[in-house]
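In structure tokens, one chain follows: the form predicted alone.
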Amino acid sequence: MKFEPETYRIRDERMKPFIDPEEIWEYIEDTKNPEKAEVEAVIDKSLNKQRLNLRETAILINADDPELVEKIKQGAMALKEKVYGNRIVLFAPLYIGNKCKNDCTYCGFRASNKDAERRTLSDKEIVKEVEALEDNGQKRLILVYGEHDDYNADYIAHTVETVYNVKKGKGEIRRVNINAAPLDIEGFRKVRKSGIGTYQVFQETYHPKAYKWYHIKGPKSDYENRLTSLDRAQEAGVDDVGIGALFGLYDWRFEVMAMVRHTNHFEACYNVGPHTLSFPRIKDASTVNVPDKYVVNDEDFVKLIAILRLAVPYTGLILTARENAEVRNAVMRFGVSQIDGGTKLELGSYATSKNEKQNLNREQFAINDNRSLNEIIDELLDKGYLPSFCTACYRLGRTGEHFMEFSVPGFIKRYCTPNAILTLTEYLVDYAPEHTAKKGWKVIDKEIKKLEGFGRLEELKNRIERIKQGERDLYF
């Protein structure tokens, strides 16, 4: 058995490949048929808000007995409540351009797809899209770009600044995240200055050989360059990063292990883990070409989400509209902390207000939850969740190592719940129809009762009243 990576990775390992497939498979093979006591011990460690190592993660992966799987799921629910409360953070993706130099067999933007309708939004179109999103109450966006020379660091920074400058009525975007191609260190510095939040780069599959199957040509075909891209971001001062795998390209057990390995690499080298983990499942796309061998069924999907929550207690888990409403509602309780709402993937579609059938030649992949933002908020409230548009941590510098200081011990709940209440108050006053507002005030009243003993409870109530009187953007 090899040594745990945490014990031998040091800062000299920065920007070097860190995934060893043989090592990962050894852990999976060596922990088969775990004892009940082993599984329970791992769950207990996680409930103490300690990140799991690879062996412990493998034990959970190999726990197939229905009773043990249920313990994993229950543990994930309990841990999510401990760290984040019952809040669900909402955001929307905004596609800026779909030109792409890569040929990835699972993606509708692939360069060889001659049926794809290529487009890049103009500045005026970006403004219209953001205004439409603000009219719906959105406060958090993730901007998405294909990998193309036109979408360089200067252009990304320009679009970020354009988005932040759009103010319509009481609307504004307070947090702009990025999902784009890897940059060099200087490029990351440029986008950092524009005020970005999280920079996402998904490895898609962490298995080097499998990676070659799907990434036929283009800069994305360089596995190691993509794997170490967020190390360059860290070196450039972008300490708020998001990682993910596209489940269905390779064995889900390996991908979960690799994401945990990526996490402990960040911790060992930069003293900070990823801010978010994403776990999208492969969906239909124009000219998609992916075998069915590694399809992740719903049962395993729930299990892998619960394991990720237990493995990395402090990080946000993102569940996207690739999944339909039924699946999202079913799996959200097992550790998810962020979802998108009112999602549209076709470039320019937020401003047109069309409800047409999806045209996959204009989109990266099929979405399966096309509910409006308010419909999603309405249902979250029905289920007792606390919808949140909070951006306070990012603007107060509670990111990177500072975020770890707050979130790992569980103190983040002291900030997340009050700030979620304040952002929900804004939404109820400015955007919600009457039936949603009634539900929202009831949820807020319940959450306030849970905060008895919170040192600034009276100040929270005071700020709620100030929002009702017209003030905005109040936070702790």
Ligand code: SAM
The other form holds:
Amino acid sequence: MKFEPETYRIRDERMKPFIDPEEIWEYIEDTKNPEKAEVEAVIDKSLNKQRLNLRETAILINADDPELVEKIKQGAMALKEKVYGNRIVLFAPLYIGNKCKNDCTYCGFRASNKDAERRTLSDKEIVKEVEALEDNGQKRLILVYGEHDDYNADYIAHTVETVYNVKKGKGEIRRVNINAAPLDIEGFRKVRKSGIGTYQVFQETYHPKAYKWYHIKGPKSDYENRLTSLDRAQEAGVDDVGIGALFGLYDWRFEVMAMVRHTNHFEACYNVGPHTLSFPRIKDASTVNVPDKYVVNDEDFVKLIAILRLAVPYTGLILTARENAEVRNAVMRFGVSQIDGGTKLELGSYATSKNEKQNLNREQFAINDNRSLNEIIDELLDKGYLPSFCTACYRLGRTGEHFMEFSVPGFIKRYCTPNAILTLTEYLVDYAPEHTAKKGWKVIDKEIKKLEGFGRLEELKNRIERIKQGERDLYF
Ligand code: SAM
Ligand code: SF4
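Okay, that was the form predicted alone. Show me the form predicted together with the named molecule next.
Below is the whole assembly, all chains and molecules, this chain first.
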């Protein structure tokens, strides 16, 4: 028989998919009321730089005693400080088109939402949007699309190339990530060639029955097709993938376990975990129809982020402007590595710099952090974070960067911190108002002091001067 990988079904009917709801619930049931010592042992394992297994993750989930929850939060904070330092990578989403043939009951773009104003940006409009984003200092974007025949692999690749070609003043986009419908292997290959960074596909809910309930029409209603989509990406050579669950659709404890299981699956099959985990909470949307049974309150939200940090210590965690500034500030210290800034969801709204109230008929969902990129950078600097626009690993082909940050001694000092400093320098020179620049230079001085003894310190200082003299895009 001819071997045709393209037509090969990853799962046949006799096999269970790698998410087994009964197994996940068993772990959660079997680890109820854990002893303090058990919880501490799990946290210690993570602090010793080892990924947690499902049982250990369940132990943390079941640690309800306030003292134990505090220990989990402290553990996540310690891990973040010990391993990653205080860098926060910034990006912005760019919505390309909101036509959609699916009917996800939580989303404003759902096909049955007749109030939605459908629009796809023309190439010219994309250029205008990207110019406006570059004018703000953005270097990393995630392009977002509904699921529609118009947004096929060729079109996605075309929009990625369009974005990379926009250079305004000293501005340029150096990394384009994607959040779009899953593709077939050939489609992933095409998009990969356009030079994407991460391809994100969120499973939304990992529980098959709940999934069915929310995804009532269209290709997305096929749970397994979605669950295995990033395996197809891997087969096509897209090894930089992002997974996520939409919190509020089903029990958060189950979703956390399933994300860890999904991570283990990638490690077992491809020797590399997902690049990022996302954990959006459902927000208001036009015609949204989601029962409030599984709403995740702020307390559980913090706890679940801390658990994810400990369970998969070397994976990037993304927190978006769906959350308000207060929540974002509160949870960032538990291990978040990327946030968006200056976010606008309405198609075409970066260029028109509209600042009016959100119109949910034109946008996917409500955002709660409307601060500009500079306001966010200001606040990050005030809190001692080091804002970064670094794209070095991806452009030098250093894949698995989070894993290296985590496991290669000195990697952060050699690469991440210097590159964060260099990209912040560009921002301060090119885009920051005086008051931000002042704070920024102070933070840079502080970070440089921490690098004393680092072999490339002189070279780093030299590059900062070269950027001040007009050179750009210098990285280690
Ligand atoms: N159409 C593609 C898909 O479904 O994979 C692109 C994704 S959609 C434009 C981006 C993500 O937004 C979804 O995967 C979902 O997790 C999230 N989302 C949808 N509706 C939301 C809502 N009401 N509140 C918060 N996030 C939402
Ligand atoms: Fe379409 Fe994605 Fe919204 Fe579902 S979540 S309706 S697929 S845009």
